[in-house]
Each structure stands twice: as structure tokens, then as C-alpha cells.
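Only one chain is shown below, in C-alpha cells, and it's the form predicted on its own.
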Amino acid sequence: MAINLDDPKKFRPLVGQAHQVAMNMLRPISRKYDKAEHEYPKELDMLAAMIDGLSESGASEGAGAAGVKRTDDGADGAVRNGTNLASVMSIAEMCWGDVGLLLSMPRQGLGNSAIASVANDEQHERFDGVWASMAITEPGTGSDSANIRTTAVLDGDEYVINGEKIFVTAGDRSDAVVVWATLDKELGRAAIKSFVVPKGTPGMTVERLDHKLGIKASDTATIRFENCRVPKENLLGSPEIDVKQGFAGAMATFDNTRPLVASMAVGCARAALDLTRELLERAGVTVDYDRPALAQHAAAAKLLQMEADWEAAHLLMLQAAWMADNRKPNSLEASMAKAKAGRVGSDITLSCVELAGSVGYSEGELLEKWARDSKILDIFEGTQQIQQLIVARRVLGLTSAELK
């Protein structure tokens, strides 16, 4: 099976629609909600309704947070360009408009991706239409997800959850939270499971919203769980503790969502490159793609180098999503895409601010905002350092215990 690097023809209308939405709906309100931190972007309700309509009609190819579910389609050996590829391509276009607004889209939370990745058929049907955020990080547990201290204890037909989660994206606005908790601290990572906790469940409290460097349109919450009881049917995947498997089921979520985060970085960086090229042309610096970089203006040479880095991130993103569509193990590729896109996305947006000088640093253009927004994309869903550690383990064939 071989990947074709041309954009699949069937996705071009979807990508075109996403670009139009980014340009005509997200860009015009981008600065407004950057300044009005934590104010819900009400314009997104109409956009969410449009996306729901496209999904119901089948016109959206299943793109979006729920599109990362791995299906058996194409299991006959045929190459498949499916919903994972459609999702990263459309999300990149939306983030060409605004990352924070994309993260604020109803029913497009990372918790929705977790449900799509791990839930059984009954749960897919039951949680259809729910806007779900994802709660993993804790005050004492950041990148090491295996060290989660939030507990879930089975009591009759319910699990009782206790703990505190921080940095929950859309944690205040969502309808439900997918919470990672351990069934048994003594068994380590093997006992970690994810639970869907609906908002309004007694014992779950949104403690506060955090003020941030970027993606200010997106609310980031701290949530406390005190004897919070949820039906045992809300545990995603199998309730059995498989010490040999570890928490591979829960971690499968990341194999699907890391390419999505890579696509956010790719989209934001593309926006910065496009605007910077325009600004340079206005200043009399034209990039000539037929001449060596060394024979051009230093600013043009820098832009060429950034575009090469961007292309590498873009291709890694496509590869990771395509592998998921074709049911190939993609843990290595998902981490490579996230690491590359996160790093070069941040490098590119900040370099574009530098190239544009005072124009880049002022609020007259969105370059400074994109530099702030892109930084989180190198941090959440696994930091740059964690991604490199995962890549090293996969390449060297070492376990997490052997390479820390």
C-alpha cells in the first residue's frame, strides 16, 4: 500500500469549504475573542449547526473530532483515504483562520475524539451529539500520564471518582468530560481507564478558568471530582485490567488526536507564511522559487527555509492520518508528526513576527496572535520532549521502563 501525496479529489470540496469558513467566519472575529477571553463565541453555534447538517447528509466525509474512529472499511487491502485524512486536512484549513475558535467548536472537543477512538457501539450511539472535553493532566502529573492519581472505585453499578484535573480544554462549556482515572494505583498504568462524566453530575465542580498566553477564545478549566458517581457503563472500552496490555486502549486516543494537533500547527503556520510573503512583497522582497536561497534577499531565503520545514510537518501529518485510515499502527508516526509540526509551527510563527518587524509585533496584523496561539500546540497532547522520547522508544525498540 502506498500513499499518494496529492490531495484526494473527494476531499477538495470539504477543504475548500473549510478554507472559506476560516476566511469569512473565523478571521473576522479572531481579534474580538482574543481580547474577550473566556467569552463564548456565539457565532460558532451557527457554524456548528452547518457542520452537523453536513455530517448528517454525508457531505463532510465524517471529518472532525469524531472522524478519527478506525473502521474496517478498506480491510480488503484497498488503499483508503478516510475520515482521519479528511479531518487533518479540514482542521488545518480552519486553523488557518483561528486555532482558539476551532478549539471552541461545539461537539468537536478532544473528548469527542477519545469517545470515537475507544467507545463501543452502544456508547457511540448513547454519546452521539454530546460535546466532550478531555481531562488528563493533574497538578502533580503532567506529561507522565501513567502517573495519574485520580481514582475510580466501583461501588455497585457506579464508579466513584475522586481527584483534580487541570488544563481541561473547553472544560466549562462542554456537555461532558472524558476523565482519565486509575482503578488501582498499585497496578500503575495498566489500571488507567477513561470515563464519560456528564456536566451536572453531583461531585463534579469547575473550580476556575485559567488565563493564558494564547488561544484565549478557548476556555481552559480546572475541575474537581469529589465522590462523583457515574454509571459503570460510562467507562470507555473494556473495564478489565490487562497488565500485559498496559493502558494501550487509553493511549490509542493519542495516536488519533496527535495528528489532529499537528494539523492545527500546520494550519496556523501556513497562515503566518502566507501573510508574511504578502508583507515582504509589499516591501519589495519577492521570493523566487527558481533561484537558490543564497542568491536572494536574506528575508526571502528565510521564508524558503521555513516553507521547507512546513512541508516536512505537513507530509508527516498526512502520513500519520493516512496510516490510521488504513488500519496501520501509527504511534511512531503520530508522535513524529506532532513533534515536527509543534516545533516548526512555533518557530515559523515567531520568525514571521521577526521578519515583519514592527508590523509583526503590533496588533495591526494577526502575526503576533498566531505566534502566541501556536505555542500551545507544541505543549498539549504531549510536549515536544515527550514526543521525542516516544519516537526514540519506538525506533530503538525500548519500553518506557527501559528509556525514561
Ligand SMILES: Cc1cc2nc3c(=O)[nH]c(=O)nc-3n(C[C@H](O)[C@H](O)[C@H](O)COP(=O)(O)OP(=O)(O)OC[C@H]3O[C@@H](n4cnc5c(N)ncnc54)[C@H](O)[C@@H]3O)c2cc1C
Second form
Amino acid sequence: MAINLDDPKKFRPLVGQAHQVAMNMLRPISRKYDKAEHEYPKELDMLAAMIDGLSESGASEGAGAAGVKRTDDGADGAVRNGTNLASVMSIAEMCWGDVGLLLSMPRQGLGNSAIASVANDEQHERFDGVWASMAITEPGTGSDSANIRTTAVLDGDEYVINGEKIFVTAGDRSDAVVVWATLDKELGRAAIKSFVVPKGTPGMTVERLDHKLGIKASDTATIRFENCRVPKENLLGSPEIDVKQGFAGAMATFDNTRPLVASMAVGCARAALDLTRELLERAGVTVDYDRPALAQHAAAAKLLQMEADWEAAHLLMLQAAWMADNRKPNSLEASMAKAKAGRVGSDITLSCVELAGSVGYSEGELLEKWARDSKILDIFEGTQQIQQLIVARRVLGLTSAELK
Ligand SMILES: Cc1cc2nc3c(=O)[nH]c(=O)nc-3n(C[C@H](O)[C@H](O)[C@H](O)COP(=O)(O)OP(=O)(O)OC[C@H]3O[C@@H](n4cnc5c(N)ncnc54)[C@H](O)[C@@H]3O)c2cc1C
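Now that the form predicted on its own has been shown, please provide the structure of the form predicted together with the ligand.
Below, the chain from earlier opens the complete complex, with every other chain and molecule after it.
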């Protein structure tokens, strides 16, 4: 059987469009919002309206953060390239433009991916068009997300939420926050559910914004919940505490979002490779893709090695998204894609700074910014170490209690 590694033909217009937007709309304002941390990039409003228009006309196939869902249209058994694949491909292009700005796009939050992944039909409709951020991390809980302390207690027709969430991407600007809270601390991970909390709900307060190494265009918020009441219909998925299913319900979101984060790393690293190749050429070093690396200039050989790493991350990203489109379990592949792309994304962008010398380190080019921006992609939605742990558990057939 032949394997065709070309991008699916039907996504070429979408990818081309995303590339144009990245080049003409994101790159020109990239440095401005890297400097103006916490200032809302108002240029994105127009862009978001354009993307909404494309989605409504059907032209974008529902790509983007909210495109990551498992549809039932695979029931005929046919192999398909669907919205998960379209999403990773278009997001990679947008991040070739700017990761921080992509993370600030209205209605494209990680909370939108969570809604797309686990909401029922009524909730899909009700939360359509809402910009949703995602709040899992707490002051005492990061990688060990099964230990979250935020509680949700049913009182009549409402859940009452209490707790504190930190590092919420787009937490200030979004219209709603998808909050992870436990229905019963005694029942452990099975009792963790996610809740959509609209902004303006009494009891929810954005306390502060954090200053960061990179993705400065994106706001990162601390949010407090004090007797914050939401209708019980805002619990995403089933309210039942299924001890047998354990954490699987909540974790399903990650199977869809980790390929997205991998695609951000792939896009940012691609930007660094493209510019570095250009800078090397200007300095008289041509990279020949058809000759052995060892027969070339040391800088060209390094670039070729990085291209190989990039390609591996790119293919893992495509595989994980394709499996989601084809309703295949992809937890292992989603973690492999994120682990590989997160690590090589950071390595590549920093090595490009090194290869370009003082030009790479200075603010005259965006290379130093991409090296700062890419680091977070190896941290959020599960760190490098956590992805490796998940891969090891899956490969060795061990439970989370057996391998920690
Ligand atoms: C800019 C930014 C944006 C973010 N956006 C969001 C967001 O939108 N929503 C959200 O909920 N969270 C968000 N986060 C939080 C992010 O997901 C966490 O920082 C991440 O999960 C790691 O948790 P932690 O910082 O508590 O580190 P810890 O879990 O304390 O880990 C510290 C170090 O120990 C390692 N480690 C931990 N456990 C193990 C283990 N068992 N084996 C080996 N190594 C281990 C980790 O890999 C890491 O290197 C964001 C963070 C940042 C910095």
C-alpha cells in the first residue's frame, strides 16, 4: 500500500489562507504586542470576524480550537480527513505567524476545545460563539490534575463553585471559563467535572495577570471562585460519578487538545527554520537537501538535523489528529506528538538563535521571540515529563498507580 505524505488537497485553500493571515496580519503586529504585554490586540477582532464568516459559509470546515470534535460521520467506515486535521494544519500556519496572538484569538480558546470535545448537543448550541478559556491548574495542583481542590456542590438547580485557578490563558479576555472542579473529594479523580462559568457570574473574580517569558500577547490570569453559582446544565458531559471510568471523561479533552499544542510548536519552529535558512543563505551558506549533511557546512548540517526533527514532530501531529478524525483512540499518539513537538520546538527555536549569532539574539529579527514563545508549548496541557510518563504507561501497559 502506498503512503501519500502530501497535505490533503482539500485543505490546501484553508492552509494557504491561514498562511496569508499569519504573514500579513499577525507578523506585522508580533513585536508590538510582545512589548505591550496585557494590552488587548484589537486587530484580532476583525480577524476573528473573518474566521466566523468562513465557518458560517462552510469554507473553513470548522477548523480551529472548536473544530476538535469526534463526529459520527465516520460510521460508514470510510477513511476521512476531517476537522481535527484541518485544525492542526491551520493552527500550525497561524503560529508560523505568532503563537501569542493565536492564543488571543476570540472564540478560539482551549475552553472551546473542551466544549467541542465533551458537550452535549444542547450545550454545543448554547455555547456556540462563546470565547472560552480553560481553568485546571491551581496553586497546589499542576501536573497532578487529579488532585484539584476546587469544589462544585449541587444546591437546588445550581452548582456552587469554590476555589482558585491560576495560569488561565485568555482568562481575562474570554467570555466564559471552563472550570475543573470536584463533586466529591473523597471519590477522587472520577468526581472531577468541568463547568462553563460565564463572565460576570457573581462570585467569579479575575484577581491578577501574570508577566511571562514569552507569549506576552496572551493574557494569563488568576481567577477566584467564591460561592459562584452556575445552572446545573453548565456541567459538561455526564453528572454521574462513574468510578470505573475514572478520569477518562475529563482526560478525553486532552486527546483533542494535545495535537493542537503540538501544532503550535510545529508552526513556531517552522518560522524559525525558514528565517534561519534565509539568513544563512544571505551569509553564503546554502542548505542542500539532496546531499549528505556531513558533506556540507556545519551550519547547514545543523539545519538539516533540525529539519529531520521537525518532520518527525509534524508527522506525529498529523497522525494524532487523523486518528481523532477517524474515531480511533489516540491518547498515546496525542502525547507522543506533544512530547516530540514540544521538545524539538524549544530545541529548534533556540538553536536557530545560536546559528544566527548576534542577529538571532537581537530584537531586529523575531528569532529570540520565537525561542521565548515556544517554551510554554512544552509545559502547558501537560509538561514534557508528563507526556513521557503517559507514553511509557501506554507502551508498558501500566496504570497511573503503577508508574508515577
Ligand atoms: C503561560 C502559561 C499558560 C498556561 N495556561 C493554562 C491554562 O490555560 N489552563 C490551565 O489550567 N493551566 C495553564 N497553565 C498551567 C500549566 O498547565 C502548568 O504549569 C503545567 O501543567 C505544569 O504544572 P506546574 O506548573 O504546577 O508544575 P509541576 O506539576 O509542579 O511540575 C514541576 C516540574 O516537575 C515535573 N514533574 C511533575 N510531576 C512529575 C512526574 N510525576 N514525573 C516526572 N516529572 C514530573 C514537571 O514536568 C515539571 O518539569 C499555564 C501555564 C503557563 C506558564
